[in-house]
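Only one chain comes next, encoded as structure tokens, the form predicted alone.
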Amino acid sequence: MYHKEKSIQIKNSASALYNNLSVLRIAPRSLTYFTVVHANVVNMVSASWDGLNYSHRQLQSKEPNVATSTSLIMQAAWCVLPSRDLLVLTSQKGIQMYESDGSIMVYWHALDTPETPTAQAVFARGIAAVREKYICVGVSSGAMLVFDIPTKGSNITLAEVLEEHKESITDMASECSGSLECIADLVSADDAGNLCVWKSGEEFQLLNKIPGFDMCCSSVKLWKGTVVAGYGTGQIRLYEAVTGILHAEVSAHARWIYSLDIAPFSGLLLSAAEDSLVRVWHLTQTPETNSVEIAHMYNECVTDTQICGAKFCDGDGYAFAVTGYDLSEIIRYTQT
């Protein structure tokens, strides 16, 4: 079903964190976007459709008043709203949003520290675009910040702060189908494996809460009122967002997830764990019986590597990218 293509060499090693990649198609350039993070920079190659141009940049954390942050960047997203996309990095610091391509810093938010180290370790992670004009980023307080984003400029604003979680946010997911009709557009997940169900707005109004039995769930994803779940028993759940109904549940992957992606227009799903596999699986909604079922499609060994990053390149699932712990490449697959 699917080939192994050329890889992207990139200039350090992926660190080992979940979604530890990031995709952005930019089809009137016929260019496609990636970033990795290793420790304190974010690694971000552009290349393009043919194969033949590459070119490489590199993003530091920052923060106020330093010349060089040590600060170790936990996430790398791009997020896509309807007038710009923007870069959002994540770290132990604060939270830096860039321009699409990463040229210019439009906005910087730090983190509350405390003044004397705590146990509780400090930083923000779990990234998503909802609607027109919002990006919510997680923070490992279990709150959820809500940024209003302009059209252009940089006079961005934390609009709302969002404390449901009592755990430290792993990931979150937008509503990906582009539906109108779903009423959930947000899910947010926790290192218990709670999950958060959203409907966005002025202000943001919590739908559902889904118990997590106390198993880390690092990475979701939320398709036409679906929510998908990975979790560090190799498990996928796929829950009915705004009621909580538990679809279906998969025993995926030997080790621990780290990525989740889903091709919106296909219903394709991608997965990938510790035990080096990376998994296709095939999503069908039956709205007769208000049930989603899934369907394992192929999968992919990549020999000898705790895989941290996959997502697709195309909304249809035509083609997938693959990072890997202490791997200085990019693993590109298309189908055949």
Second form
Amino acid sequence: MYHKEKSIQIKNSASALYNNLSVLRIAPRSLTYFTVVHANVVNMVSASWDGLNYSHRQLQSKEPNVATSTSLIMQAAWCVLPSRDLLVLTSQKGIQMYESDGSIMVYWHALDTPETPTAQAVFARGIAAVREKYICVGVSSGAMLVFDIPTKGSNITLAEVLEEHKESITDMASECSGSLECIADLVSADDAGNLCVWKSGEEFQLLNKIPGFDMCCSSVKLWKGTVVAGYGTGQIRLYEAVTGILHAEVSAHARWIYSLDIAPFSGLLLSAAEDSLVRVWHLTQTPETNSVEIAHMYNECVTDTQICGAKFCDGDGYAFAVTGYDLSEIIRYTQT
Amino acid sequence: MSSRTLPLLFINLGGEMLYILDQRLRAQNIPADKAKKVMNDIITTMFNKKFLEELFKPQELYSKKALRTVFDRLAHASIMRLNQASMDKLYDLMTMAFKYQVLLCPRPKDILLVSFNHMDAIKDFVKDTPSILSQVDETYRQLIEIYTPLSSGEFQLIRQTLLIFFQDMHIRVSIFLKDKVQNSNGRFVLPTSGPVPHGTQIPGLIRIFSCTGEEVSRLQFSNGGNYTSALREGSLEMFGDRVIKLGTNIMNTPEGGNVNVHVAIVCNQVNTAPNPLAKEELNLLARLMGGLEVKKPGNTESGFRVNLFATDEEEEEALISRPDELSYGVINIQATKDQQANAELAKIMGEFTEAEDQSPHASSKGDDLLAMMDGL
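Next block, the form predicted in complex with the partner chain, ref. the form predicted alone:
Next comes the full complex, and the chain you just saw is listed first.
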């Protein structure tokens, strides 16, 4: 179904972090941007579609007023809003937002870090753009920060702090189908596998809470009202977001799942885990019977690699890219 | 990231170090009493109460350089000496071994089982010495108390923190290459076969449910691997079957014992470079470690040097030809010999030597400690 293309070399190897690959497709310029996190550095590559031009940039977690920066970055992801795209970095010290090409930092939010380290780690993790004007970021305490994003400029403000989760946030995802009919806008996941479903607005509203079974949910997506969640046991579960009804359960991987992605136009699902495997699935929804099905399409084994990031490069799922721990390249695959 | 990583890193690396040293001492026919003294001295230092107290405090991981300094001192806690090249090689072996174990752990929580495998072996090394044994038992209790309540997600954070520490290390280790667990490019083999972790199902099943919760269909898919059911869960008690083999002593196997080692018995302790304490990023652990040396200073007892290479020439060649990127940037510190050269260190030694019966108040000792930290 897919064959391997030429890999993109990156300046550093990828760190073992959940969802450690973000992709931004810029059709007007025939470019795709990729970011991969390595410890305290974000490696950004812009690749032209003709495969001839690559340019690299590195971003560090620059905290003002901090002399020694050993702040590790937990995640880097692009947030696509109608008016602008922002690159968001979350680290042990706080949250940084950059213009989409990484050239200018437009906002910095510091986390409350204690003087002496505590048993509970402090960091931000989990990034999602929601509807027209919000960016949500999760925190290790379980809190979720909702930022109000103006159409341009740096007048970004913290609008709300949602405190529903009790364990560290692992990932967040907003409804990616583009449909305005869906009630649920955002799903958040935590270390205990609990999922919270939200409706955005002046005040975010909790629509539903789906309990985990004390098993970490490391990656989550929301598509046409269906939550797709990947767990540390290697299981993938599909839930109806608003009601919490379990649609499907898949024994998908032999190790911890690190990344999920959905191609919204085709309903293709990508899952990747520490077991070296990337799998492609197909989701189908039958609204009449309120059923959702998942079918297995394809396996790709990235030999001797614990995969930490996997994303489709386009909305149809025609191509996808993969990163692995200790690997200094972004491996790409396209449909045959 | 996780502030609970350092104890696990230290104990597991220490365990690997002991496996390697034990094997070298036996292979070289070092007299049993000397070998035992070395092992006992190192283990005593590793599990010193004050040292462990500091170790178990929530804190960020040390840099590679700082941790290497701690192990330099640990390796020299007795009458045994190692030249720079041998110490480098020892550290390479230790770190690659633990990197392998962390990577191959079926579940992040299994890192605790790996730690217990190391602890079990250490306990066996000192089973005839009750005083050290009780220190080891106390450490078991602390590990159980701190780590067993952690969630799977917190363990994965610990594992991710360790993997960042080991990032980009691809040193080839002969026993791993021979066993085909490491490729010639230095990367470890990750099999897509064998038992799945405890709590995981063999991949291959899709279950679809109706709105009322009934299973309406089952589909199988091909998982691209050759997996078998999970083994039973290993024990996290003081005693028990850990089930996992990672962290057990592979040096005892016939493959592990085939390295030629050269040993020189010297009467004078070999001296190396001056103390760069003023510039070194000397962390508290390393300083504590430096104050705990058990051996007697001077030449009252003949120390000996262990070489991790086949000959002295090979050892020297290894030192010269070691690539810059593999340099740990640490100079071996002979903690007792050079005291006089550095008043600061002498002061620290005086503070922490347990043999001396000092009567300062506990609080002033703590203040001095803080002052020292500020001074650096």
